[in-house]
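Shown here is one chain on its own, the form predicted on its own, set out as structure tokens.
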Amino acid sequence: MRALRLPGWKTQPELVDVDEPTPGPGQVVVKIGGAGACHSDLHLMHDFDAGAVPWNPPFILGHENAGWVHALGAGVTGLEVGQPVAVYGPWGCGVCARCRVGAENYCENPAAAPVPGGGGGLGLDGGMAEYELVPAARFVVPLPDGLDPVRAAPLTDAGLTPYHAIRRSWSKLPPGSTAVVIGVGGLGHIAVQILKATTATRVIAVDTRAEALRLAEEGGADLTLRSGADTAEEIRAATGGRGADVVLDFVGAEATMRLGAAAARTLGDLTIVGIAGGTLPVNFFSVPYELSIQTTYWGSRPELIEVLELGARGLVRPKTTTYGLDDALRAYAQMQDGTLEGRAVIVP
């Protein structure tokens, strides 16, 4: 079968001819229908060195896949060969303390799992090829009727990442409260609309591109908003002076950590999902009084069930552009250059 897969570290992808995989004892064969090019695969191919995480080159890229089950290995039951399927990223353990109530993007445990601290596309074969092999069924989700591969597959991290961190703060986004969503690109645009889907928060977006702003609109965002020095304050001015109850960080630079930290209120969250590598001076005095700052990592598998119903429904619709695999370095040079408008997903 053809495969885009990454040779080494600081190095383009390249197309390759490769062995269909064969599902061992409890293990599934998934044929692609929809595989999502991710902001991170860039990180690979252009920023990660040999130790920078624990498992290296050469694999198949594709780490958002959804398709249709090709090929069950023994053991494996509640699945059916046919059956249309999204894949959970994170492969963990499967027996720690986290990964026994579905958190697998948190193992405890990460020198059992498959590849320590990642899974397909990330270490292991993903899913930029005609198939993909997961290394066991508990990581594949039946689709909810309603829902294809293709639209599914992107909301395996990029719908599945802002939902869990705006899901551990839904107790701070009542009515009358306001959330902040910095970066309206492939995961902020969709944060957008979970925000509206699943809370009754008022939602201000940010970004420093004018396509990007009018992509938040198209999801609801209530306030948009062109990146400057005046920004924070602007925010402030919108809320009667408070700040944000919520604010969400989908890029992680120094300017926009900086950003979150002079636009939250008091009490507020901060939470970092973008990973453009800043960093946030904090003291006593620097940040609002019991603002909560965290990071989050992609998010748990009982959320992605949660968010493929929310796909199913029609109220999260990522904004996506199709590719073949023959085109999927187009689709990434896009995404490097900010030409990209949503999220792109490869067909094989």
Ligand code: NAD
Given for the second form:
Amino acid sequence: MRALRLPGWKTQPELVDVDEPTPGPGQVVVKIGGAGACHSDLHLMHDFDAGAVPWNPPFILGHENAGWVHALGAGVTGLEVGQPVAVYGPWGCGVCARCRVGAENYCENPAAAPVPGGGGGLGLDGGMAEYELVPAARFVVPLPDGLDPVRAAPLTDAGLTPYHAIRRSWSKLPPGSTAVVIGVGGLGHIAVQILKATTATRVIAVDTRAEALRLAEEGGADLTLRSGADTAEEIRAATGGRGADVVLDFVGAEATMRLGAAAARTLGDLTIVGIAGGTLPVNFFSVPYELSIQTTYWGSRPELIEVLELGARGLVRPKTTTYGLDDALRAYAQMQDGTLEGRAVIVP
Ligand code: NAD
Ligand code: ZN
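Now show me the form predicted together with the named molecule, since the one above was the form predicted on its own.
First the chain shown before, then all remaining chains and molecules of the complex.
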């Protein structure tokens, strides 16, 4: 089968021919219907060196996947060939306390996981291929009625990651509150929709690109701001001087982290999701009192089921553009130069 493989750190992926996977005991092969292209893949191609994460290329890209069950390994029950499914991406050990409650993104025994701290498309072969080998049946989540694999694929990362970040801040998002989304790309545009679908907060979206802000408006953002030197002041002005209750940074650069800290409210949350490599110096007087600053990584299996439900009910609708495997490099190039709207989904 054909596949898009990352051969090494700081290299371009290449189209290769590889053998079709066959499932061992307990495993599932998924026929890929859609594999989302994530900005994290650009970080793998351009920014990461050996040692940055506990796994290494080569592997087939694509950590945001959905399709149909193609083949079941010995002992797998409860799934049927042809059934539409999403693939839960962070593959943990399955038996530690965190994995047992479905938070395999924070597995506590990564040495016993299929790959430590990664998954398909992140250390092991992923979904930018005709088929993906999924090492355990619990990573295969049946799609609810009304959701096709192309729309489901982005929900498994570009949806699940913001959903997890937003869900942990729900208690700070009552009516009258304000949430700021910085970076309205693949993750950010779905974050706007999730905020509107699951809370009554007012949503302010910030991006450098006018097209991204249009996408935020389509998703229900109440106010959109082109980021610049005055953005923190504009957010304060729009919140009666108080600042935002929750800031979600889907860029993670120096400038956006500083903006987040400057725009946040006392007792607020600043959640850093983007991994652009910025740092935020903190001293006693440089950030609002009791501002909680945290990073988040992906989401849990129960949360994926909830996001898929939002998708099936039409409450969250990723904006997708589809590309063939031959065109995958063009999708990444467009993401890089800012001409991609929403999420690129590779349909092999
Ligand atoms: P994307 O390229 O689709 O979107 C990024 C958006 O940020 C674009 O709209 C861009 O115009 C905007 N942007 C860039 N610089 C900006 C700035 N200075 N101010 C305002 N807006 C700016 O990327 P994506 O796939 O949505 O991923 C976003 C980030 O999240 C990446 O760093 C990715 O690696 C990371 N990520 C993290 C997790 C996690 O679990 N923490 C999961 C997936 C992706
Ligand atoms: Zn990702």
